[in-house]
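Taking the form predicted on its own, here's one chain by itself in structure tokens.
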Amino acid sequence: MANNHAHAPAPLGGSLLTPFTLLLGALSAIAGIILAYRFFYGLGAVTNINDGYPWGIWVAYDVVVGSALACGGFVMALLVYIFNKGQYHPLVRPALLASLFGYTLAGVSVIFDLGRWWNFWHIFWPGYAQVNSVMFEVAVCITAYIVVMWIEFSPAFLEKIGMKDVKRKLDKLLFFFIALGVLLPSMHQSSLGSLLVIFGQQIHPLWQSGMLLPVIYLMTAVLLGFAVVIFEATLSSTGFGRPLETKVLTPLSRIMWGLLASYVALRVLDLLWRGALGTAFAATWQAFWFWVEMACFIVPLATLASDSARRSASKLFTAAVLLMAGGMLLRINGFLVGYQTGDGWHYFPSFAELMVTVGIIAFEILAYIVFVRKFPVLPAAQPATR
């Protein structure tokens, strides 16, 4: 029987050159080449965005979805350090690493979509700052959170290079950065919902929930954080030949299920209150994608309703994947599918746009593999046995 006792984090070791990592590297390189072309020749050379759809997949997925999928570190910090749930501590550093790459790449991705990208520094210069702008608040909070996460993760680097004295001193200050690491995502994830409030009637009634949008986006960001933790823990166990962490993921899924039930109830009640539920039964693409989105929330809600289901690693993983899809669709639907800019305007991402998005995801996975093999991230444990 496998020994499931987890020890202090330790590097996994092993070769970095595998067919999988080479594929990830190739996809990352292709994205890099396309982006270099974009920076020289402009957005129009590689994207299908237009005056009707000034935001394409790079904002909708790479930034809005990408930052939400990177909320694992946020929710684990919330549970472990704010609510004092110490049993989840082994999940903190892996979740933080995934969040670190997700947010860093989301922050960098913003520059890809700026027409005059060389002026990006204006966001941080007081003379140019638009302090009443929701986008300004999102940009500053995301940037600050990226810096906070690198500081939070720095003990792993200090352990690797043997600077234990510096690590001990930093540990005494980490409570401050952990507090910021809970506050900042709460602010900008809710503000991403506020962006749709500004669009008003240009957003389809199925996704224009008015002042509830900040709550909806924050709730689903937390749900996505839980789902990504389960997803990452399962894949790292199977991919690296480690024991499954079902014992710690089962109680985590109970918290996730309670929040999921609250979200589904809020979503349905909001549609009923605004009289928008009828539009879900119209013969439109918006209605179709709404039901796909809702199914991704309702199926996990039904699947994980019993404790026996929550103890099943396969059901936990399936529910996590569906929740991730639901949270992604909520954001894609709100920012693209449900965006009604007027007759005559259409948008579908170009092949180059899609390859950049795929390349960013590939680079994030590749960086995660490199870090867990070279730095103390995952808890040391005996290899899984059959």
Partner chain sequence: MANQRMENMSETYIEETAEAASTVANRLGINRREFLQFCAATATTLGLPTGAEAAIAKAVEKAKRPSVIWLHFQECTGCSESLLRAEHPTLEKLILDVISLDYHETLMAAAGHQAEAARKAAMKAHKGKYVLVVEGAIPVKDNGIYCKVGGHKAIDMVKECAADAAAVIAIGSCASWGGMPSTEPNPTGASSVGDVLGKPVVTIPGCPPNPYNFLATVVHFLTFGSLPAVDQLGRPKFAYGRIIHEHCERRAHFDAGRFALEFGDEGHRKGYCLYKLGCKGPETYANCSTIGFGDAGESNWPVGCGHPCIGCTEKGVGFTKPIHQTAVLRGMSPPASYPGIVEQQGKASFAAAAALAAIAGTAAGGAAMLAKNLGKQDAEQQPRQKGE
Second form
Amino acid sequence: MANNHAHAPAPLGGSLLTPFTLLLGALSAIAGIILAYRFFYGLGAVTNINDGYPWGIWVAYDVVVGSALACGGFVMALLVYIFNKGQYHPLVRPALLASLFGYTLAGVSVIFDLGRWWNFWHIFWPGYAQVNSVMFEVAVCITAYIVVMWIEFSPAFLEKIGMKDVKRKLDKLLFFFIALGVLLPSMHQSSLGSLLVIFGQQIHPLWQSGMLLPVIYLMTAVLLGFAVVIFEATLSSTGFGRPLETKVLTPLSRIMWGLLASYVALRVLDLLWRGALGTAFAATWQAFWFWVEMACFIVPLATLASDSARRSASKLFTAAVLLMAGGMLLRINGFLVGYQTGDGWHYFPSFAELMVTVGIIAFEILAYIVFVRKFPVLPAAQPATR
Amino acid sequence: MDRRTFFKASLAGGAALATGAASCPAQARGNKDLPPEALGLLFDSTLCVGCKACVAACKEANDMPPEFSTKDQYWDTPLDLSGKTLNVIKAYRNGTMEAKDRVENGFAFSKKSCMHCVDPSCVSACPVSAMQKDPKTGVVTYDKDACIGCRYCVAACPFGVPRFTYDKAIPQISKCQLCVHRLKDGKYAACAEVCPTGATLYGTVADIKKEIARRKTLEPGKQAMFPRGRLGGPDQSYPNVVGKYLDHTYGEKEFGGTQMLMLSGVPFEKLGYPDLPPRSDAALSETLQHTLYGGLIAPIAVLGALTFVARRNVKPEDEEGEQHGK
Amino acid sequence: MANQRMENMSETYIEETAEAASTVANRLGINRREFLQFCAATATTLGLPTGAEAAIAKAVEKAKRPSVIWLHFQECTGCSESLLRAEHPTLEKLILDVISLDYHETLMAAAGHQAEAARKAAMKAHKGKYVLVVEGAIPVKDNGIYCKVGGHKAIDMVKECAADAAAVIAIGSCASWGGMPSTEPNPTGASSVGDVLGKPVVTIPGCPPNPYNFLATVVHFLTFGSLPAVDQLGRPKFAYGRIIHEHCERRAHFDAGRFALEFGDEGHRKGYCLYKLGCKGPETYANCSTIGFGDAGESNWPVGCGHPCIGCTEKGVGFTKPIHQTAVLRGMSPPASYPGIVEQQGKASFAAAAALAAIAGTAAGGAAMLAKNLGKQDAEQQPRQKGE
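For comparison with the form predicted on its own, kindly provide the form predicted in complex with the partner chain.
Whole complex next, starting from this chain.
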């Protein structure tokens, strides 16, 4: 355990100008141009959203999936600081950084999607704020969490810019922000599911779990957090040519597997309880995507069942990717595939709409690369661990 | 150490959840009640002749632009409610369309405009109070100056009523507000005012319910008097043939009730009105939210527990980490 | 068939029309231009294609004028008056030229026994060829004693005259379906010609009917040797095939929801739709909205001058429903332009779908490659771990 603690974070260094970062930059720039167009000519000029599908991928993917994929920091904080699993400490900072970008961009992309974005502050303003709204809760918690995450992450900057005093003072209070950093995402990740409650029958029975929606969304958010940590750890190890962290990831995946098993059980029981499982056998797109989604959860449940399987970096990575796809599909299915406000409405994102989402993801990766190269995020590589 | 803290955390969390759960019955809410002076509309599909006078009058009264769905853009031809259309008459068609108000080989007209739900989803969904239900008249109004344009109301409404102007750089929600802006001039809903057959009637929900009860006692095929314009206003009634009403009054029970009520000769599902449960989705959603967050009791309790645990775990680790870093 | 015949005729149009026109014109004392105008107007009323006026001109010029016996029963003679008081100065002349009116109680010079004798003579001379026109309803109650002409009961006269007629035309609403005399409680048992004869006859309802509708029917008979196509009520389809509302000049106001609410109000003065004042246009079949009423000229028909249509041509509407009672819209299946309950809305582009598929494919492929590489590393590490 002590060995793991020794992974003190350090900047990676290295060149920022690579073909890959240039590609990411170009994609981000394209998204920027499209967004400029959107702000001058309206959402309809760029997106395919309509009154039958008022929420497109900018909500379903950029915000709902985007924030869930950014749950790595939340899950690591939960494990390390609340359940005191100190051995995962090296994973905290990179996960937190990914979360920070994920959430910040999810928050920013809300602005892209808001029709009357200049009124955004109304949500926080007494007199305007409407506390019965699930959206209010989501917006307030996400915003608060973004702030909390920047504070949580600030030691990395403060170290860099040498503000030792501030850092020391902050360190003393950090536990409170960490507690908040666990509470807030639990609140809004569950509430992202609660958003669907008021849609009632407009959500296909396969995804309209009613009062269980917050539980389902929170459980999958945590699962996604685990999956993303494994995914990012593997990716940054191979991407930056660093040793694999399988030894840390294996016990992590054991916890993840337990959670996954209980989630799948809950999901199936809920469907049975509500008598909705029958609709999964109809010849509909909804049923098809339901099975794809469920496969993404059930396959990792099978492949990661044994400890030896969990030691395989390849199997871990595949399972993580599948889980990410599953969590993503659950949300896309709930918000788009399973949403129907009436017959005759069609929606598929436009090319420009897709490019904005792609651009946001590209920007997120780009910023991550810049940060880990310039700031102490990733644990310093020690040849001994290999 | 691990184990102990874990149990502590579990206990604290459990206590917090229990507190939240204990406060749950007090905050669970049922459907809201009909406001005392609730205003509404009665749409009687059997009386509607499909003249679209209400569509035209609505556009004029609310200063809405025409909308085109045909290649030659001569006439206002909205397909549905939209950012430019607050009220629309749709046609149910089947086969040869020989007879009105018949399912097989018949046709019927359907009006779509805001139902002014007793417990509206849009009001519950709106995070910034841009959607409001008047406490006295129950009219669901929209304030664009408060609106952030998130379109949660558009997505939440089961009737597909709030619409959004996607083609505008400064967009807004469009929805029927029962012509409340005309009340001060002594006028009422333009759609009811111009309706030549009284298919759309304006009045208090109480009066409308009385009128519905009266119509249901009439003998189909016989002549009877039908009011036009506003119930309780100047008498504009005229004789017409009584239609064959279904037993069902739409909006009486659906979704906790609506202030626009409907009579028809063909099932409402054929007219594009969904079969909705008696409980409003707003009641469900708010019950859930209040159970979890009512008075912020549960979140604060959980935060307390988390802070306590985090304080024990964070400090030594970070110091340790820092030492290692040097 | 009629069209074919007409086309054959129109081939010789150029040579013959001029001659025919001048002959008739001379006979009537009108100029050729006016005669051709009449022919064209009649052809238009009948809904015939271009060139038909030639056929009509020829028929009018050459055909032997059919003998017409015109009977009057329970009526006001308004139908005859509407023919005679036609606005165009030559119309009545034309009518009298087109037909040989052998018996008409109002117009004939003869009286008393002379008149009866003229009728009998005409019936005998033109047996099986004459046209019988009936104006007015026929009372059938109490053996039909409520209407007698020259000691003969109307019911007997109509049966007698119809027996040898080549065609029977009921002119006006009274003869067509009972009209005003048949209004509840109908004390005389006023009935239509069709009901009394027990067979369908051509009806030209209206109170009074448009003279052109009558004239066009007769001219059709002259030109083609047959009566025009009629609906199930015996009404010529060219005149009664459509509802007044469908072609009403005020229809745009109806569609736009602009209604006159009372006589003399702003909407009424602006010429808005009279539906709310009880206009029966939406349930009345007639061509008033296209050719006007009577021969009074364009826009001179009840709706044109601000009064709601009372539905005079329509049984069960005219003289039956209160004048200001709102009409029941008839035969109005929703226009094609009306939106259906479900309309296909929203966009989905194929290019975007392809792009998304490409992105998803690339991501999946990348993940699979990485997993494969990791698998190799696993395989390298496994023996080492076992060795430890």
